[in-house]
Every structure is written in C-alpha cells, then in structure tokens.
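In structure tokens, the next block holds one chain alone, the form predicted on its own.
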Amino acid sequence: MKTQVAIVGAGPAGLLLGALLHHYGVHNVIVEQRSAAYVLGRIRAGVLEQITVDLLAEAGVDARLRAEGLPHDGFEMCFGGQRHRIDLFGLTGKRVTVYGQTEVTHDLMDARTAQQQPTVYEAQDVSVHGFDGSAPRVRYRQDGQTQEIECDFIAGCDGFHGVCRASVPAAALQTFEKVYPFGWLGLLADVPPLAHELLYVNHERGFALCSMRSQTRSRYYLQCALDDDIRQWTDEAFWAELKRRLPAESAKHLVTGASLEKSIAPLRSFVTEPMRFGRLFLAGDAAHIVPPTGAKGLNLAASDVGLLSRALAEHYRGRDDGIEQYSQRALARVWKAERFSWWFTSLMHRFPENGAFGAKMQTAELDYLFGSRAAQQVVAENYVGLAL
C-alpha cells in the first residue's frame, strides 16, 4: 500500500488529523492497534477551545456539535465555601464548549467512514521505519499477514505507550516530566449536572471538579491517593465525599446516581522535544501530557494536527516552511498550556508535603485572584486557548 501520509493512531488526534489532510486533497492512511469500539469506550475530558471548535468545522465534522455542544460563557472556582465566577466571555470575547472527547472521536470516524477513506484497525505489531530517510514505512501484522505501507511522511499520533516515540533514538530526545502525588478519581452517571458552568473546588480535604457531558450526563472528579483502590469508592461513598467538599448550599443540590464509569487516573506533566525526526512527526499524547485540570489535552492535540496538516498541505504545494517549523511552533503552543496547567494543579489540589504554609499560600492567591480583574483576564486568556 502507498500514501502521502501514514497517520498511527486513530484517536481524536489521528482523525483528525486524516479529516484535515482530507480536506486538503491529500491521501492519508490511518492504522491503530486497538478496536474501533475500544477507542470509542475510553472516557475523556470534554471541554473544547473556539481554536479545536473550527478544527472541526474546517474539517467538515462539526454538525452534532454545533447541535449539541453547551456553550459556556465561564467557570466557577470554590474556595472556602464560597463560589466565585471566571467570566470568560466578559474578558476575552470568547468561550468553550463542552461536548464529550467520545462524542468527537464518534463524529470523526462516522466522516471518515462516510468519506470512505481507509483506517486500519486492530493492527498487531505495528512498527515504523525509515524515518530519518526518504522512504518511510509503517508495518504492521493483520490476519497472519505482514502488510508494509510506504509514504512520504509518518504522524505519530499513537498516545504516551505508542511506537512512534519508542523508535525514535533516545540520544535524539530531551524529556521533561513532573508526576503529581495523587490522582483523580471519576465518577460518570445519567445526572443532571450540579450547575450550568463548571465547578472547580479547593477543599481541605482535596480538590473536586463538578463537570458534564449532556445537560443529562454529568461527570465528577475528586482528589485521592495514587494508592486508593478503586473497589473501596462505592458509588455512595463517592457522592458523600463529595459533598463533604461542596459548599453546603451546593451540595444540597447534587443529585446523585448509579455510576455508569468509575475510574483512577495519575496526574503527570509530560514533554518531548522536539516533535520532528526526520519524516517523523509527533503529535498529542505522543508527545506532551498535561494534568487534566486545565482541560488541554485534547486541545493540544488538536492544535498540533492543526499546525502539521497545513505544514504537509503547503508541502505538496512546493513550500516547506511549516514542516522545518512544525516542532517550534507546536512547543511553544505546548509550554505554555504546560505553564496554566501546572499552575492551576497547583492552585488548586492539596499536596501533603506544602503542609499548612502551602495552604496558606493557595489562599492568599486565590483571594488575590477574586479582587484582581487582571488576573482574572490572565487566567481566562489561558483558560479559552492562546492563539496558534
């Protein structure tokens, strides 16, 4: 099989990047080691910059979020009891969307499939070659068969455990990483959401976010030990503590349900330069992770494939400016939602070795923060996107 480019990964990344690259008249091949209907079971984040937001729009798969997506005009932070209100609108002239990771990955392989454009899926063994030359190949084992791919160039759009990174020479990569203490847990239920707007809580006891999907499908986080083990947090155990960190007014209005998912993840700050060997792009997960609390994962990525499908489309129109500043452009995209990322984790959650100084700290921030429109404007900026 021969292609332009060969995308690893059919994630949000990976489609869309394919649906990008498709737009632009040039052929791509998508493969992926897992299921269609594993990569549609993982349970992501959902809260998407205007920047991701026209992604899809220029890519032609924006109809159902454009029917569906809530529009949020701010978020809510919580700190000693009380509510206070980041008005994104108001200091931007801009907003999110909240429309579930699923729902986009959904919409993207229906557009693929309706384009008739060719995914591989449960492809074993998949490995990458010839990158750092002219004549990239991507393998893979399918039914007993070894099948090769040759294209112009690989996107490695394959997440932190993917090959595409694995097989880049360790000598050619500088890694930065930070790994947070504790861990969120989820909860997902057919609930109605607590609030109209997102709710960010700075509790003693640890942090909680009150979130949604639908205007009927909420999903809740709390702050817990790496260590916890999931069959402890019945679901009425879940609700309660949660509660306990809810203003009391709030909490009188949570309704609460039988979890439909329930899981533990690690908080991690994760960064690989560059994001280019040779023909090798990297993108996404493959190449940065941010603590889920600035909600930037899936905008990176999609900024990411943004930045690379006009490098590849302006490529075979005869210039090559994008692709030589690809890496440069996308890290300092990436550190600098690596920056609000951090920052909010930190501003936010309880870490036990900051003791009752770092508390203090946190509170003479966050009450600096609610009498200071500039700082609010600051993090707001941060908060809808910072320009491409």
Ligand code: PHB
Contents of the next structure:
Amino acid sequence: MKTQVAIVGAGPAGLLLGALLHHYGVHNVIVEQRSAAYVLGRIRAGVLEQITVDLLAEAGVDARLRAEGLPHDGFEMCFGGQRHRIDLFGLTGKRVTVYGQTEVTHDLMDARTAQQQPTVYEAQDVSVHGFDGSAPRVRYRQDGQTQEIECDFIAGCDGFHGVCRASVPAAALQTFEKVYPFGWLGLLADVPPLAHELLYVNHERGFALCSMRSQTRSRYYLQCALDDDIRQWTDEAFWAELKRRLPAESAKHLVTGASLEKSIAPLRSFVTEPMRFGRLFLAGDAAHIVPPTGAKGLNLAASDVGLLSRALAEHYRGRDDGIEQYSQRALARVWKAERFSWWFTSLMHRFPENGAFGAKMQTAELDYLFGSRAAQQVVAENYVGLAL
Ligand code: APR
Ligand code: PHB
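Just the form predicted on its own so far, so send over the form predicted together with this ligand.
All chains and molecules follow, beginning with the one already shown.
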C-alpha cells in the first residue's frame, strides 16, 4: 500500500489529523493496534477549548458537537468551605465546550467511514522504518500476513505507550517527567450533573471534581492513593466520600446512581523533545502527557495536529517552513499547558509530603486567587486555551 502520510494510532490525535489531511486533500492511512470498539471504550476528559472546536469544524466534524455540546462560561472552585466562580467569559470573552472525548472520537470515526478513508484496526506488531531517510515505511501484521505501507511521512499519534517515540534512537531524545504521588478515581453515571458548571474542590480529605458529559450523564473524580484497590471503592463508598468533600449545600443536591465505569488513573507530567525526527512527527500523548486537572490532554493533541496538518499540506504545495518549525511551535504551546496543568494540580490536591509550610502556601495562593481579578484572569486565559 502507498500513501502520503501514514498515521499510527486512531485516538483523537490520529483521527483528527486524518480528517484535517483529508480536508486539505492529503492522502492518509491510519494503522491502529486495537479495535474501534476498544478505542471507544476508553473514558477520558471532556472540556474542549475553542481552538479544538474550530479544528473539528474545519474538518467538517462538528455537527453533533454544535447540537449537543454544552457551552460553559465559567467554573467553580471550592476551598475551606468558600466557593468562588471563575468567570471565564467575563474575564476572557471566551468559553469552553463540554463534550466527551468518547463522542469526539465517535464523530471522527463516523466521518472517516463516511469518507471511505482507509483505516486498519487490530494491526499487530506495528513498526516504523526509514524515517531518517527519504522512504519511510510502516509495517504490521494482519490475518497472519505482513503488510507494508510506503509513505512520505509518518505521524506518531500512538499515545504514551506507542511504538513511534520508542523507535527514535534514545540519544536523539530528551524527556522531562514528573510523577504525582496520588491518582484520580473516576466514576461515570447516568445521573444529572450536580450543577450547571464544573466544581473543583480542594478539601482536607483530598481533591474532588464534579464534571459532566451531558444533562443526564455525570463524571466525578476523587483524589485517591495510587495503590488503592478499585474493588474497595464500591459505588456507595465513592458517593459517601464525594459527599464528605463537597460543600454541605452541594452535597444535599448530589444525585447518586449506579456507576457505568469506575477506574483509577495515575497523574503524570511528561514531555519529549523534539517532536520531529526526519520524516517522523510525534503528536498528542505520544509526545507529552499532562495531569488531567484542567483537561488539557485532548486540547494539546488537537493543537499539535492542527499545526502538523497545515505543515504537511504546505509541503505538498512546495513550502517546508511548517515542517521545519513544527516541533518548536508545538512545544511552545505544550510547555505552557504543562505549566498550567502542573500548577492547577499543585493548587487543588493535598500533598501531605509538602508539610505544614506547603499547606500554608496553598492556602495563601487560593486566598489570593479568590480575591484578585488579575490572578483569576491568569487562570481563565489558560483554562480557555492559549493562542496557537
Ligand atoms: N500501533 C498502532 N497503534 C497504537 C500503538 C501501536 N504500536 N500503540 C498505541 N496505539 C494506539 C492506541 O491503541 C490508541 O488508540 O494509539 C492510540 C493513541 O490514542 P490516545 O492514547 O488516546 O492518544 P492521543 O490520540 O494522543 O490522545 C490525546 O486523548 O486519549 C486522550 O489522554 C489522552 O487526552 C489525551 C488525548
Ligand atoms: C472530565 O469531565 O473528565 C474532566 C473535566 C475537567 C477536568 C478534568 C476532567 O479538569
């Protein structure tokens, strides 16, 4: 098989890149190691920056998002029983859209099928070759046969555990990492959300987040120990702990119900530099991970592939500046989102290992934030998303 761009991975990064390249008339093939159903079964965040919404619109995959996405003009923070609203729209003139990553992935898959774009699911032993020369290839096995895709470029959209970053010689990479000493226990349930807006809570028992997927489906998180056994977190235990961490007034309104999904995720900050090696580009989680506080993961993946799709389209019109500048331009945005996600995580979680001084610093910072419009504006402009 021959194509212009071979994309490894059919998560949101790979699928959106495929959709944008198709829109620009660049032929592409996606190779994914899992089934489409498996990819759709993963529950992830659901807050879209305007840049992400605009890219989905550019790719022509925004009809359901426009009909069902929930525009949010602000969110709430709670600390020491005090609640404070961050007025995103008032402070920045911008809003975010709540629409689950599962739905984004679904819409992109449906569009790809409708446009008859080639996608290989359940590809085994995917490997990438020749990207340091002029003839890259992606190889995989399917139904016992070895298949090879000849291409001009490879896009590594294969997530944190993918094969693309791992195929780059270690000496050509620099990585930066921070692992946090706790996890997020997430629960999805078909119950109406606690409130119209998201609520982030810093409580002495740990962080809590009340989020949503729709008017009838809610997503809640609790800071938990990394070695907690998920079996001990029965639905009853989850709801009881969430109620303890919410302000009393909110806890009264919490509607509980059977969980559809429950899982513990570790929190990590991670960046690889550079994001391009010859004819191999990394995008999304393959190149960087953010802790979920602030929901930047999907938005960063989208802005990477926004830049990359334009760079590749320009290449086929005879200009290579975009390709040359891809890594530098993507990383400039990545590091700012890394900073915000790290800061928001540090502000809202409990870190007993930071001692009494650390706790006082957190209190002082929250007190300052709740009383300063300038500080709130900093939060708001990062939350709605910085310019590309
Ligand atoms: N060969 C082919 N596909 C692979 C390989 C491989 N060797 N390794 C991983 N993949 C696939 C995974 O099965 C997955 O479907 O690559 C895809 C990567 O998708 P994500 O992990 O969702 O990463 P990305 O598309 O960059 O999404 C970034 O979405 O998933 C969230 O937390 C993530 O919010 C972040 C954003
Ligand atoms: C989510 O809905 O899953 C979500 C929302 C906001 C965050 C993180 C996760 O900051």
